[in-house]
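In the block that follows, a single chain appears as C-alpha cells, in the form predicted alone.
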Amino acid sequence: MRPLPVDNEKLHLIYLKPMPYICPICQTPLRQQLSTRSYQCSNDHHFDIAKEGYINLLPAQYKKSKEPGDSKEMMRARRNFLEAGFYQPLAQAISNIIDQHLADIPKPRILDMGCGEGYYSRQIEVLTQHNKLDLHGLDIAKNAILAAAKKQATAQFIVASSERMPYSDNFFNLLLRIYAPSNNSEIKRLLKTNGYLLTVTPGPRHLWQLKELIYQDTKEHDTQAPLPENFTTLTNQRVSDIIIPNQDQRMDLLQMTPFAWRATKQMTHAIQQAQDLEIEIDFILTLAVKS
C-alpha cells in the first residue's frame, strides 16, 4: 500500500482530534476545512473562519439586535480602563486559581464566557505558571470578539451566545464567568466531570465611591453567587484594593459600567472634575466543581 501523501495524514489527524465546535443551527459536530478556511457540519451548514482568526457562529435568527452586545465605543473604554492594569490584582488572582486546580492537566482547556475583548485570556496566558493551555473566549458582541482575536492569537475566539454554547459535550476544564450572563444548563453541559467553574461576582465596596456620586442610597453589592445543580463551592476569595484613575479612566471605567445609564451630566461632570479620586475595587471569586 503506497503511503499517504503528507497533507492526507494532517488532515487524518485533525479528523481524529475532539473538535471544539457543534454547529449553532443543527448541534451536530463542525469539522474544519482546510481547503476553504471554514467549518462545515454534515449537514452541509458553514462558518467561515474570519482573517483575524475567529468564528462567528451566531445566526441572524438567534440574534435580538442588528449588533448585539457591548458597542464599538464600550467596548475600546473596557480595553483602555483595563489595560491601564487597574483589575491587574483580579486577573492574578484568577491565575493563582487556574495554576493551583489545573496543573496535574497537561493542557486544560479553558472557556472564558463573556470574554469582552479579551483582557483576562491574555492576562491568564502572561501570569499562569502553567506552560500549556487551551485557551478559549466567546462573547455575543462581533467588534469585541475581532478586538480579542486581534491581540491573541494563540487562543481561540468565537461569536456566539452563553444562552446557546456552540461547543461539544464535556470539552472543558474551567469555565470563567466573570460578571456574565449564563446559562446553567449550557455549564453543566460543557463542563468535564470534576471540572471547575470560576464565578467573579463585585465584592461588598465595589466601585463604592462612583456609586456614592450617583446614587442617593448607596447599598452594598449582594456576595452571593448562584451555582448550578450538583456543583459544590471548593473556595471563596475576596480580592480588593484602591485605584486612582485619572480623568480620562474615569470616564472608562464609568462607560464600562451600568452606573453609566444612571448617571446624569451633572454626575458625570463631578465624578470626571474630582480631583485624585481613590475608588475601591472589590471582587469575590467562588470555585466550584462539578461533581
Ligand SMILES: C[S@@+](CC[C@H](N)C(=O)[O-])C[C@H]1O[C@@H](n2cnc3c(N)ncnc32)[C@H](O)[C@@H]1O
The other form holds:
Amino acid sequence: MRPLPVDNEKLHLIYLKPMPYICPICQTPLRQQLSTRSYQCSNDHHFDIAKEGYINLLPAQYKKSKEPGDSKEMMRARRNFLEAGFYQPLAQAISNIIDQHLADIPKPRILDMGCGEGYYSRQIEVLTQHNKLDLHGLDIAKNAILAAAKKQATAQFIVASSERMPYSDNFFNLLLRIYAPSNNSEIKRLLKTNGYLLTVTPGPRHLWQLKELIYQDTKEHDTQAPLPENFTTLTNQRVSDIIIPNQDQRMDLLQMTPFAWRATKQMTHAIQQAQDLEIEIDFILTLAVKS
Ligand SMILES: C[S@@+](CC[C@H](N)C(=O)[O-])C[C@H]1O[C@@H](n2cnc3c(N)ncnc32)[C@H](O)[C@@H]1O
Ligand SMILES: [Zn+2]
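Switching forms now, from the form predicted alone to the form predicted in complex with this ligand, please provide the structure.
The complete assembly is shown below, putting the previous chain first.
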C-alpha cells in the first residue's frame, strides 16, 4: 500500500489552543505558527507577530491613509493626561462593572475597541478583583498598539479597524467602547449571547469649564450612543468628579478633545493661563446585554 502523502508545510504548524483571530482577507481561522512567530490561514495569508507581541491585522488595502487613527501628538497628549490619573474614577467604575457582572465566568474575554495606548486595559488589570481576565485591545493606529503591547505583555493587542474586527464569532464576554468608533453588526457578531457591551460617552457636564472658554454658548449635551439591535440596556451609571490639571496637563487635555480644533490661539492661551482651573469630568457608562 502506498503511504499517504505528507504535507510538510502542515507538519511545521504547531497548533496551540483555539485562536481568537480570523484572517482579515479571507475570514478563515488564523492559526499560530510557532516556528516563524506568525499567524497563517488555510489560504496561506501570513501575519507576523511583532517583537513587542502585537499582530498587524490591517491589510494595506483597508487602510484609508498612511497612518490611520489618532496622530502621534494626540496619542502623546492622551498618554500624559491619562497616566496622571485624572480619569482613574472612570477606570475604577469600569472595573467594578466587570467584577459585578463577570465574577462567575472563569476567564472572561474582554475586548477594548479603539483602545489607544491601552490605558484602560492596564488599569482594569490592576483594579479588578477578578484575577483571570483575558484582555484584548484593538486600534487602527499602529503606534498606539505598539506602545500598548510594550506596556502590557499579559494582554493581546492587534492593529485593526473596528469596522472589520478580525476575531471569531461569539468570542467575547464583554466589549468596551470608550470614546471610540464602532460597527454595530461587528459588535453583535463578536459578542456571545448574554455578553455585555459597555459604552462610555461624555456626560452633560463633561469638561464644562474648558468648553466655557471656547464656546460662546455652552450647552449641556446628552450623548447616548445608539445600541445595536437586540441589545437591552441593563444599567446607566454617571461618574463625575472635579479635576485640577496644571498648565501642561490642560494643554494635553485640550489636544485630546474634539474642541481643540475650535480653540483659537487666544482661547488656548486663556486655558493655559487660568489660575487653578477646576474642571468637571462627567461620564455616562451604559451597560447593555446581547439577547
Ligand atoms: C478618542 S480616542 C479614545 C482612545 C481610548 N479608548 C481612550 O478613551 O482613551 C479614539 C481611538 O480610536 C481609534 N480609532 C479611530 N478610528 C478607528 C477605527 N476605524 N478602528 C479602530 N480604532 C479607531 C483612534 O486611533 C484612537 O486611539
Ligand atoms: Zn486568509
